[in-house]
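A single chain, nothing else alongside it, follows as structure tokens in the form predicted on its own.
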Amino acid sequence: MEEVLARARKVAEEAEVYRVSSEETQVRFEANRLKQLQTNQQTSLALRIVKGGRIGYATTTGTGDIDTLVASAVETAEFGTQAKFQLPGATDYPAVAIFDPAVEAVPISEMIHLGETMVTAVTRHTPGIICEAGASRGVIQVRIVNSRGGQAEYRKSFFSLDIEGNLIEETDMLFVGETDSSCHPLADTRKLTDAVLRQLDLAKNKAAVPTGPLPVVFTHHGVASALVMPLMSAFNGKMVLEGASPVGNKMGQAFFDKKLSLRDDPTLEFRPGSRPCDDEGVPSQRTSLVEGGIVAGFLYDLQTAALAGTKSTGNGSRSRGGLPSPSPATFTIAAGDTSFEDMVADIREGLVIEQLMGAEQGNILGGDFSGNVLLGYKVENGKIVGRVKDTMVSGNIYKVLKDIAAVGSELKWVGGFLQAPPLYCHGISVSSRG
């Protein structure tokens, strides 16, 4: 990396070298049987330069030719975007615990056992169900050096478990599932299988809901599938800069229900999305986005922050060494004070939504969502009475989140990057053939 940087400094005003390498071992089960054992290793090396005031960029995998890498970056700079940022110099980074050496020590035999245990628990409970499951472990190493003396390096471990079941009865298809992830090894399969068995028990009976506005409780997974993508786009500094964000000109204003607070916090310990710095070497920080319903901030990388006349929030992220762009690392919706059971008990007739399918195909920037209920339950007189079929819900998250009935007291991680409570919302539009 130092050699690449030295060559680049000879032909450019500024230069940055970014390297990410990873090793991941996966165990996969399909159709209730062990299907695959696989270990993948990847390394990407990226060079970003500023030449003639413009950004040049090139990347290679493994150990490519240095002269070719530098020449490619110089060539792209001729057509590159005007650089408005300054690379960070030497700085201190927060101590964020994200590496556990025990992850690398987990034997493949144990990972196979974890998968078998999950599949066995679900298939014994529901004969005829077809399961996919898996266990994954790995390590990611990131290093950044630049021409201003900036240097950053960290190592992160990750471990994940997942189980999904598909039960087909004539024309009826039921999908259930659960995941868990951490920077520590995971061994508690009951945490996942108990959640799946609960879904199966609630889905045993069928129920129909009327068409029209109904109260809806989005579970943790329901929040992830229906509401999070529009919020991530809305608080992206690039969308704000381009005037495309509905909240971009609402800084300091009460735009959401006062019960809603939202932040990005990559300093949380042992979370797969956490890190001591972003992919540009800017120190990680906790960034408040919504506090008590008031818009409090946005997420920036170096370039978008400079164009917006502000500072990077440490949210410059790259995909396998690509150019940085603003992105959340660990998205967190703050817990409320109402239990899930109390939310359900409050509903005379409504829905609990575990998973929407296709919600992200709406007008994401405008906050619109519309999707089929892949897994959801009808509530009657404060009790879940059965699974709904042939049902769609739609709405606009900004209208929904302006008037929240309650925010759940139980937080749960979804997909490693989102921590969310259940949300109890008024008047969601429901369309049902039932």
Given for the second form:
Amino acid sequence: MEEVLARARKVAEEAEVYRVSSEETQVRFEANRLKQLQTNQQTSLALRIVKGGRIGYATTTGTGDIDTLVASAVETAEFGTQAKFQLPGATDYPAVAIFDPAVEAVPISEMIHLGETMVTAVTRHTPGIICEAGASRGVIQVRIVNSRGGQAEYRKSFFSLDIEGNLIEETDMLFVGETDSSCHPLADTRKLTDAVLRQLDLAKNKAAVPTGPLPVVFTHHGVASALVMPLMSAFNGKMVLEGASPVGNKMGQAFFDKKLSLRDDPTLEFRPGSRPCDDEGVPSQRTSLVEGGIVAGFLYDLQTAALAGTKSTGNGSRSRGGLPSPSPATFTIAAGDTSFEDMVADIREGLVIEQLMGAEQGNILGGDFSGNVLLGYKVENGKIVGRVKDTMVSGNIYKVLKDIAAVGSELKWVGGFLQAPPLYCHGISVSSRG
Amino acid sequence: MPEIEAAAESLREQLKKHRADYLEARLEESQTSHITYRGRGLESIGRAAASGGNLRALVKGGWGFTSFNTLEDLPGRVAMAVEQARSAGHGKSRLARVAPVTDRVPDGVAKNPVTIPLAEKKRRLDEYNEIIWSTPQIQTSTIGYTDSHKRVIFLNSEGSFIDQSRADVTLRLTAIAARDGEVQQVGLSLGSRGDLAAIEGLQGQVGEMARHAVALLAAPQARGGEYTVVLDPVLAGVFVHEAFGHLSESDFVYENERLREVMTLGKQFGGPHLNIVDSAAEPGLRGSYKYDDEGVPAVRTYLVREGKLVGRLHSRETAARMKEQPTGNARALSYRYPPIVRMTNTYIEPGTTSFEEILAGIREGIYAKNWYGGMTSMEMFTFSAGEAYMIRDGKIAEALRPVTLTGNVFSTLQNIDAIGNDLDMNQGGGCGKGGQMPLPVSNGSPHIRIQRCLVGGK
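Having seen the form predicted on its own, can you show the form predicted together with its partner chain?
After this comes the whole thing, all chains and molecules, with the earlier chain placed first.
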């Protein structure tokens, strides 16, 4: 890495080398049986330079040579964006615990056992169900060095479990599932399978909903599949800078219901999204986005922050090997004070949405969502009575989140990077074949 | 000799020696370049090179898979894959028989798009961005251009040795209009098998896209409910991919007894005018290839013929387990992934009805065009239109906000009551499955009409 940096410095004013290496081992179950063991090893190297005031960029994996890497970065710098930022020099990083050596020590046999336990719990409960399941563990190492003396390095462990069940009766298909992840080894399969069994119980009976506006409780998964994508885009500093974010000019204003608070916090311990610094070597921090309904902040990387005349929030992320761009690391919606049971009990006729399919296909920027209820239940007189199908819900998150009936008291991690409570909302537009 | 070629040579004998029921290696090297714009200016421009490989072993029905991007200690990796397969295996290995092949397939492009100077590619994109920005009330734009060139060497313990190259180009443009806190966007997606001509001469389309984004600010939202819906070839292509294509991928079917019953060949899925094909053997489309990632030759597969289920897509394993012919549909996004059953170029065959005849007689309906995306859960699916219009008394009327449509595979295909004569293939899509995304595919269809299609709205 030092050699790449030295070579790049000869031809450019500034340079930064970013290296990420990962080793992952997975155990996969298909059709209720162990099917595949898999390991993936990968190292990639990204070079960012500033030459003639412009940003140049190239990446390589595997066996690519340094000369080609530097030459590609120089070629792209000819047209690159004007660099408005300064790479961070030597700095202190917060201590964020994200490595547990116990993860690497989990034997494959134990991972197979975890998968078997999950599959057995679900197939015992519902004969005829076909499960896919998996356990995965791995370690990621990141190192960043730059021409201003900046140096960052960390190691992160991760472990995840997943189970999905598919139950077919004639031409009726039901999908249920749950995932969990951590930087510690996971051993509690009950947590996942209990959630799946509950979904199976609630979906046993069928129910129909009318077309029209209805009260809806979004479960943790429901919040993730319907509401989160537009929020992530709206609080992205880049969207704000371009004037394309509906919340961009609402800083300090009460734009959401006062029960809503939203943060990004990559300093949370042992979460797979956490890290001591972002992919540009800027220290991690907790950033408030919405506090009590008031817009409180946006997420920035170095370049976007410089253009916006503010400071990076440590949210520079290199997804898919590209240049850093603002992105949330660990998105959390704060818990409220209403239990899920109380939300359901409050509804005379309405819906509980677990999974909305395709909600993120629409006009995300404008906050519109519209999707098919993949897994959802009808509520009648305060009780869940059965699963709904062939039903669509539509709405706009800015209208929906302006007036929230209640925020749930139970927080849950969804997909490792989002922590959310259930949300209870009024007047969601439902279209149904009935 | 390039490193992957040397590595492949060194593996030839090792694969035959090892004690596995089956063993294969894929070695890959690729170059890509990308140019993205956000707003007026360039957001990112860059080049990337990658190389790596994997080994996959089958022992007693269990698979071992190991991927790597350093080509060191290949014998150790072979042993690891075999050892993994041994731990996973608990039954009998079954793979459809395929004759070993030795072949070399060139990329088929006059010029590798990646090697064309970035300056030249950028000039084209600058022009399109300028067209978007010269449209009044446009708030911002995004443009994403990528090209890639990839060489993959496949070899297996049965003696196949296949060296295939391919190139790919994609372009997505989005115009974003905003007014009084309202934001609307319209996009355009294109792609080709490496030929930059596919993204040239779009000035007219780009201007129209930007003007449509502005027009949407004033457009009303559809009322939710059931409508007679007419889909343009682009959206109908997404529809056939989501509504039917994924269900015909037999990795989901082969070990699921109940689903096998549902998907019995001969079952009626649509009217006698409905024919659905998947074919990697079409020349020059983004989903085309000569051999899949298990070294199986590509063929043209009818999925639905005259409304009846007549075929499905297979890997060697699913074909053997279902006692059907292999179709060459096992594909992997890159060396980091094992091949899984995927679509290639999927389309509804054209009928004889003109677009005017399709519209005629619709008193109130929706004409949906262009795509944002689509998803399926096998039985139910959704797909969303980038543009939508009301149809009134057989004529296209006012513009609507983009709509999301949803359906149920067991009823919606039956509800297709007219199929146009104007087949068009959309090359701008990418498909995601099992974390492998975006895989180059193409979809197509003529205009089609669907009765009683559920549309989301207020």
